[in-house]
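One chain comes next, on its own, written as structure tokens: the form predicted alone.
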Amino acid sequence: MNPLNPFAHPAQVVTVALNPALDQTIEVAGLQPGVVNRALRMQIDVGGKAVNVASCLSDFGVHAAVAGQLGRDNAALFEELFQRKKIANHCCYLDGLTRINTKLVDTVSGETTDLNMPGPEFAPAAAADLLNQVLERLERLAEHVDWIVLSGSLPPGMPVDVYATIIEQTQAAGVSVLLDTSGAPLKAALAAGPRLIKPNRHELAELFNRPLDSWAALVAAGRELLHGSPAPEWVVVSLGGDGALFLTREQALHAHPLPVAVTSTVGAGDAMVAGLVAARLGDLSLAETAQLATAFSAAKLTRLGPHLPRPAEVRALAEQVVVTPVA
């Protein structure tokens, strides 16, 4: 286990990272499936939505750090990072390898094409383990953190309540708690009541089992959820190039997306999330979130990783994002 590295600054947020990931990206002018491509460039980041959000969050001067697992083999590119960037690491560390994901990036199409590995197998006992130790280390931040990022899939073995095991703890200490992730884990969640919930068109769909293809639908599955019990406060539907749709009792706005020059995809929806928890932190309204958290997701479309450019270009951006109500 890695000794905690505290910085002099108490974290404001804290991501959980249970499935953590590096990320391979290789560059290709022109992908074509079956023959050889000779790529152009290749770069590895330490990755996972959780460590992604964690790395924006710090890129804007907000103190972050970061709870769950790394495998002993490969850390170093995460201490690195979390050095560098002066997150603090909460992590328990495994046996093994943290998992490898390899992002294809067509340079002539703009596409990326991702391969994920699915992380490391828990048994049941390992599983409950690391459930506890996370929380140990959540209860010890929680006196100085106003917000906790739960964010990304969930290793092979994880019992798919977790998210909801570590909500019900985290909030009942008084602390607000963000949920981006999918499928079982999601709806298992939000059974537990998180503050705020940013899932993408897709994810939303699927929690619906309909289709969500107009803004209506997109709406009215927002409001559903604004009206569950428990209910999130807020609900933020990225939607790629169509921007994002973000949601309050009272509320439905539209973020349109910024026009700039794409150099990756990856972790554009992670960096959202975190522009949505500075957002937060800056206790700014619903419009001036949906432009902070748009323009952290602009800003990251322009790098490779999960790195924004100074703070004050992230502003800047955020004054040209257009919000418009949504009926």
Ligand SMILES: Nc1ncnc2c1ncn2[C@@H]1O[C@H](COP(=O)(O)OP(=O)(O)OP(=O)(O)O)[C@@H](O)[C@H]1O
Given for the second form:
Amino acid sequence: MNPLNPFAHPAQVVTVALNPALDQTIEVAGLQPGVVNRALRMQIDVGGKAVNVASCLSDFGVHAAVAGQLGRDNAALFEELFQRKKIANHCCYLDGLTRINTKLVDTVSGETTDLNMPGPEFAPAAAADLLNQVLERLERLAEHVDWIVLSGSLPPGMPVDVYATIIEQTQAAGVSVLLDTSGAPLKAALAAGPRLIKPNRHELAELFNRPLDSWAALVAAGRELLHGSPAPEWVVVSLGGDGALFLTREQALHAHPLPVAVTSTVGAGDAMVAGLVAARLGDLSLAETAQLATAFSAAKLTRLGPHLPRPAEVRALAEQVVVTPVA
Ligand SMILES: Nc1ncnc2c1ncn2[C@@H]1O[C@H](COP(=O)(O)OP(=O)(O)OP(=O)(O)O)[C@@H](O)[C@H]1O
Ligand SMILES: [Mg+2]
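Compare with the form predicted alone: the form predicted together with the ligand:
Let's see the whole complex now, leading with the same chain.
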């Protein structure tokens, strides 16, 4: 039983937060570098991609757990979120602070400037120790859990193949992995065959080392992954304001974005990842998956922080999402 959430249901999904963060959002009207800017408002949200995904899942009524690491010195904010959203906390506590990422939101241009910290530096022994503890917890959780979400960057010193190791060990035990990362960890993890991946356009272009600026180029890149060995079953490429591309070996669909009033684009991809997992748990078709995942993102765009409105509202948004086949 989890001591922080004694009444929590067994988790259906566990997200792995190897490099969580607190997101400090500061709103400025007309941000100018190199001068004194008067900020309008500041908000601190518990964040990091894996925590964002768990938070959105929980808002939708999916029982989620988080495994990974937290800095002891500012863990209270995470614990408060986990308790409030009934997210089971299976994190290892490390000395020091969890990193703080700053987002400067310009309320005039609508642009967000991110200042991201790298996270704690891991010596080889500490990295191996954390990986072992995470694997042990995932093994225990695998009894109830259907999906594991691996998302976000790795802290310095963590081996780039750490996601690959987790995928190999957990998928062998019958759990499915959704992977959302970039760069070297993405490349290494693909070799272990995650079941579903959600790169954005930039992350996919970086992986293929070529620009992907047409539908044909995007679909071709996705198809290459779907016919690789090992291959994911689903590839979802998010395209920011252009929506997202949903690919299986048989189908290619474009989910158009919903015309919502954007408050913050931070974590739109994480909300989409949560929607993808919720859709998989419900065994939805590819078109319904595209609609639900897009609705999760749209619902999140209207607010700061990794939060969704009530499930009925998200489902109503999903019905409005237009999905068209891509030739
Ligand atoms: N400006 C926007 N207007 C409408 N919808 C948007 C906008 N930005 C994002 N979205 C929606 O959110 C989804 C995911 O966004 P995006 O492609 O930016 O993810 P991402 O790059 O992985 O983001 P992050 O990793 O920062 O969470 C898109 O597929 C789209 O449906
Ligand atoms: Mg992303």
